[in-house]
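Single chain ahead, written as structure tokens, the form predicted on its own.
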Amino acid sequence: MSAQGLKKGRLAGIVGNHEAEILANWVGEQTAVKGRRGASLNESELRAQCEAFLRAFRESLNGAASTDVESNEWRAVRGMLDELSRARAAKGFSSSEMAFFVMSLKRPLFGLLREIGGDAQSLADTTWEATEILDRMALFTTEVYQKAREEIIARQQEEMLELSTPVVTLWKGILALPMIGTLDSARTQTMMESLLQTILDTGSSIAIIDITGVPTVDTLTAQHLLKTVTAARLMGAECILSGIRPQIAQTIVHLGLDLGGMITKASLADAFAVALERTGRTIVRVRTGPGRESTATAIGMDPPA
């Protein structure tokens, strides 16, 4: 219907004729509304937010000839929802309070439109087409909205994998993979990437992968172990498997698991001591006083790196 109405402009007109009395009303709407981000919300800065959204919506209505938001005539209104809801997504925003921003335009705008009154026909037409677009434009803000937390979402898992597989440098030389939890695919591949560029930018030659906080080995998580095991390799790192508590060991057998003829050790600190020795260094005990002895790198003696 509506591209005949609003090819009239009446719409437009009241928007425009009314603009500064319609902002007043809306910034009240949403600053009266307790509960909601929207009322903590700069009253300048919301207040500017709304005075850019109603210029672009009359200046979309000018020119539209119909209620569809997803119209050409409608692209600059969309880029304004579209980067503020993924700003107020970012603050903590609920879905439904980036929707509240739109939907609160219908009183004032509604209360405008009995005021000047004229046809009962013609109010119908403007009242309708107003909330045709305001419904549209609030479902685009949801929509918006959902993708910003979807995306806000991964790239927090991503900095959560990053952070759960941390490459340590044991001593010069020898680097350690501590990993807790359970390995899939995608964290296989963060802890591969992560390993094999601290190899390249530290030029170890041996690396430690530590198992010890991993719940369970079955033949997926042997698999990506594995895999990581001939990167390094094929970067000149030789790894030591840690870790390895009865159960993962009967785990193992019981699977009947080839770890590829892979050092492995039953505690970090057997790893580490093997990671020395092939290094070529090794651990003297050194008396620093009466009654008192020190571990310290007696042969080979480098500063941890």
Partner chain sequence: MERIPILRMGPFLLVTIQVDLHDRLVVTFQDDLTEQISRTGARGVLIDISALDMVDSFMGRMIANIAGMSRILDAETVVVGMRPAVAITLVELGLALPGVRTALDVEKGMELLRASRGLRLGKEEDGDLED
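Since the structure above is the form predicted on its own, I would like to see how the form predicted in complex with its partner chain looks, so please show that one next.
Just this one chain is shown here; partners and other molecules are left out.
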């Protein structure tokens, strides 16, 4: 829709002269509906927001030459809507609730226009102007709201990525990365970086990547795993891949992927045993009482004599 020129500042004048009345009706309009949904804004907070918005709205109307809310003249109003939408998006308001904030201004405004009256032509013109401005503002609000929600989702995804790749120390110099769930490119990348960083921070020369909890592996994921192993080797650490399911073993061969010099073990326990051996350690059973073997095992810190 093309923006329309504003006629003789009639709308600006009406809003300016009846600001208090419009505000009261507008707030009433919103609290009536809000009661049903139990949204989390108290009335004084809402009144303050409406008042501030109405002031900016009146000021922009005074200066504006057109209904084009995207233009520079409406910057103050846009800024306010932007801030409000973001704040409400963060509080969990829905997009229709946010649009309603602007839409609900229609009834008090149109009511007032009808009351004031005047000739049919100018009434129709002013009503149309008001409709156009409010609709555009509602659209703008929804867009900002959408964007704010997307930002929140993106941030949460990022946080989840970090949470879902824990690198744990099994023993001095031995790390494990238990992977669970589907591995996509972004996750494998984050995993790779956090594993390599932990190798550096802890000075660990062996890392076990356990994929027991990974249902399938595609070519891309397998390549990412291989890259991780190669990068770790460049840094001076060795990776052991454990917990490969039978189907995954079949897939790897069918895809013609070469796992090269990578050490693979059936279980995390097997991999751990290899890692201990490589670092010159072994697991021995200890006796707790005379003639009785305990079920517990201890890890010998020194190589066997």
